[in-house]
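Read the single chain below, which is given as structure tokens and is the form predicted on its own.
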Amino acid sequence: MGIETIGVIGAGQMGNGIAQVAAVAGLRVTMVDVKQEFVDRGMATIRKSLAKMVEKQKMTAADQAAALGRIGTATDLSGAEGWDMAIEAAVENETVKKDLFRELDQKCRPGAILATNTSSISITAIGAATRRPESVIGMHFMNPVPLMTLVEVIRGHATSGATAAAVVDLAKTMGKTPLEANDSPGFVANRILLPMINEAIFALHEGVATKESIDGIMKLGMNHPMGPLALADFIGLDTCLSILQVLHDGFNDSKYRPCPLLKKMVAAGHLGKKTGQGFYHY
């Protein structure tokens, strides 16, 4: 199952990272989003992280010319009948990712993958919104997509072990390790990680030490590149609420109940460094 064309639904940090990679691959890619200003902003994005990459001479600049090439811009799924496999990268909310996998399946040919970068919705749910759950799939890239390694890989019950080997391949044409989940609430990465964070939001919620204490102990201590509510910040503070939301509802177990601040963060709008303001300030 050659995969040669892809369309990336999402220009946001996870779609254009996607799409980023998918064209230095040498694939042919259409960046999707709803509105001309945010496709526009995620090629102004692409176009910033290839050029550092020609500056530290990791890629030649014919080969970033070639890269933006490859990629082209829509404000709909018109051209979607042409895609060999569509990677969506929309909201962290399943009603707008069935909507959007029904639509999908109406317009994408028989036979093309429609993959989901989801973090933590189930796949078969996801899958069962199509006539073709056999083909539908998590392909979850970690943020930066450019600079991570990892592809978190995840069938859903329906999902055919042809659909999964031919994304397995596609991660490692990407220069990625795609790495095998089974579907369950968070799948691994983000069933280890958002406690992790959530416990770190209580402990600042019940003045156990301050943001930096938290962030400085887990950076030193335990050699995370980042602290954990820097990571929050990082990743979206609404992002970290749906995600601990999903494991909640998932497992109807209390220890993955979100803090209080954490929701009343997201209340103000507080979503970290996309808005300028979380635990910290940008």
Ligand code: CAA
Given for the second form:
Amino acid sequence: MGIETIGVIGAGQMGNGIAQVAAVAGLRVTMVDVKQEFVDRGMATIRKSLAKMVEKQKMTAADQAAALGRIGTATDLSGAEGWDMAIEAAVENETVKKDLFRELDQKCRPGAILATNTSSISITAIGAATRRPESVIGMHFMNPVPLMTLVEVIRGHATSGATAAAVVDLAKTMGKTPLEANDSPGFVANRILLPMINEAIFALHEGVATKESIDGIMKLGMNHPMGPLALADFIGLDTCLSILQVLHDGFNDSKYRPCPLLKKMVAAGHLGKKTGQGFYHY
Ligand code: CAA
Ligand code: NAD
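For the form predicted in complex with acetoacetyl-coenzyme A instead of the form predicted on its own, what are the coordinates?
What follows is the entire complex, opening with the chain shown before.
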């Protein structure tokens, strides 16, 4: 059976990006968040992103209108029985994700695939919260979703080959390049990226250089599109801290310990671009 209708859970920066690329690819999408204002903010971001693509002549105005027409919104999972698949992109918190997957398992029809966009949390553990672990999988998009081509595909211990094949096909339909990784804390992308970001925060914390120097050195010296501190702000400092905690707990290795400065900034509510204040002011 083909995947034509999906639910995207979470309308934050990742959820709205996933909803956008799915709708552009021709799928009917319902984007869900806990409050109408969050869903409205996600829709506003999608409109802005599609308008930019029309302005840059990467899309026609007719395709923009058709894509927008394929996106509906909701503030609960009551429509989930009509979906062929759900892609969860709520906060990076294992309890929240397990609760959501339990509810999705109850509401979605048998056979519907339940994917998570988690950055680091065990797909096996999320799958075990459901009665269909064979249909639970990691479908890890990169930020910003409309521009980044990678989708990291992660099978849990019980994920079936048919589920993985369907998700690989779907990623290609969305214009992305799927690459598989095994279920291990942080998978590949964040096992390698987050220790670099954490080290940059330690360098700032210890006064090795200013934030501008740290970011400039990595941009000019390594040809990275963004410095690690700007990238941390872009990802969200709460998400960075959650990923590092999963790595630290998962490997039980002190090399992944989150920098105290990162913990302090999250405690202060300075979460980066999404709150207007992180290492930089927005
Ligand atoms: N929608 C549509 N178009 C967009 C857009 C969006 N959301 N954002 C930017 N654009 C367009 C711009 O209009 C611009 O178009 P033109 O080239 O035609 O002018 C183009 O995309 C490039 O944008 P900018 O000029 O604003 O900026 P840039 O050249 O610096 O590129 C970037 C922006 C792609 C974000 C780049 O800085 C970059 O690649 N940064 C690193 C991103 C990265 O590492 N992502 C991974 C994060 S980690 C992760 O995702 C995993 C995890 O679990 C945490
Ligand atoms: P975000 O903070 O921008 O958005 C999260 C959204 O989830 C919020 O709007 C919140 O209201 C909503 N939410 C929370 N609980 C919910 C629930 N029970 N039901 C529905 N919605 C709920 O976060 P984000 O950056 O979009 O990250 C979302 C997920 O994607 C996380 O698991 C994160 O690790 C992962 N991810 C993030 C990035 C990134 O660069 N930020 C990249 C790849 C993957």
